[in-house]
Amino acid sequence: MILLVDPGFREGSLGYDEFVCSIAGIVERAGLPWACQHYTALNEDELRDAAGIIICGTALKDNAFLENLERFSWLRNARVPVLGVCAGMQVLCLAFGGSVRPGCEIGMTSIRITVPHQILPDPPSFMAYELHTHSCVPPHGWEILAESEICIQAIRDPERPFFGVLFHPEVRNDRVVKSFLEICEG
């Protein structure tokens, strides 16, 4: 089962349909079971039963998760692949010692691959949909896989299958989610 984590400001917020359900559709079309839980209501059983975890994005001004990072302390002990999308990448960075700072991108953006990886489209670049007001400074030792003119766009932990993408693959680059699911299947 793939666990989708909703970092929206409240359970069932308007952003759920846009940012969580669209990723759920990709997982469903890949033929994998999935479950979703709001980040404030996660429990040990859901985390233990997951074959992979996707921390979804949020609406543009929905940054409440940044004030509740202790709710993501389970990431330190996660033993399955994790993909953070937009807000999820911000969570990954902050949970492992990186930081976020102002960095706004909205709409289609050209992304340059700096280190090719199976999770990303083919090099040298691709177009992706952006919707964020914060950019990320990755944790020490994490590898930068892609950048735009303004922000780091994709990162990975070299020691664990943890990935972050600042763009929204559910809009135009569903191959990113599919590639992550292949990593989860193993």
Given for the second form:
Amino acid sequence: MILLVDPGFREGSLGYDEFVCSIAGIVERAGLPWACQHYTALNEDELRDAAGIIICGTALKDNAFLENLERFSWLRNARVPVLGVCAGMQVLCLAFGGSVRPGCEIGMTSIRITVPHQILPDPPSFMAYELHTHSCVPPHGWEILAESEICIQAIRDPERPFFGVLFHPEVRNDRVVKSFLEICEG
Amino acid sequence: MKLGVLCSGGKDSLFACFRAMQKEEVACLITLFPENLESYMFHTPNLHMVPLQADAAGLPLKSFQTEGIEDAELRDLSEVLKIAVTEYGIEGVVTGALMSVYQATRIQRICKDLDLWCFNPLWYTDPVRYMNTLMASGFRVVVSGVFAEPFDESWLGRELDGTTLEILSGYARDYGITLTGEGGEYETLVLDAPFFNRKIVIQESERHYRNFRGVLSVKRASLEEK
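Alternative state: the form predicted together with the partner chain, after the form predicted alone:
Below, the chain from earlier opens the complete complex, with every other chain and molecule after it.
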């Protein structure tokens, strides 16, 4: 089971339809079961049963999760692959000692691959949909896989299968999620 | 949260409104009427029916005339949103965007500039599930425009139901149209919705059709008890 974590301002908010269901659709089309839980209501059973975890995005104005980072302390003990999408990448950065700062991109943007990786499209570059007001400074030691003109777009932890993408792969880049699911399946 | 719903009168904007009503407070519908029939953002057949839909739903409508020229209509949208903030206290905007990055990007940017929330509850939704949910939820939707092969004139005014959905699925398979009409292959008009207090009845309409392109132009319609 792939666990989708909704970091939205409220459980079942309108952002759920937009940012969680769109990712869930990719998981479904890949033939994998999924479950979703709001980040404030995660329990140990759900985390234990997951073959992989995707922390989804939020609406542009929805940054409430940044005030509740202690709710993501489970990440430190996670033993399965984790993908953070947009807000999810910000969570990953902050959970492991990185930081976020103002940095806004909206719309299709050119992304340059700095380190080729199976989770990303083929080098040297690709177009991706952006919807964020914060950019990320990755945790110490994490590898930067891709950048746009203004900020880091994809990162990975070299020690664990943890990945972050700031762009929204559900728009024209669902291959990114599918590649992550392949990693989850081992 | 008080929200304004960008409404074209078609199934996507009114279904998005329905979703928004289930989770937040919809304070008003918002419609831009483009003078330019080739408007990039806002043109659909039968926009003049939106006031009747607003009436049916018991929602206020904030409408605004726009020239329908690319940059100007975005300025006009920004203006009408500012008015909706003042008059109805909206804190965010809802759209029925399904996959249009062009439309979503522009509306997201305007909302950011105005410090408004922006929600697209149908964004990259599964088309088959959406169409089935639309019908199962009690929407009555007719085809109000066709703009692609193989749609013939008989589609104008045809109601979306299980049978038409099956035919549309075949068209999607054989002609590459999108099931939802997202690619502009067809447009729709909502006559009834679960949140309408009354339903719309078309009393007089005209069909204009030629070479796989046509519109159902509603000349006279009224509200009736459900």
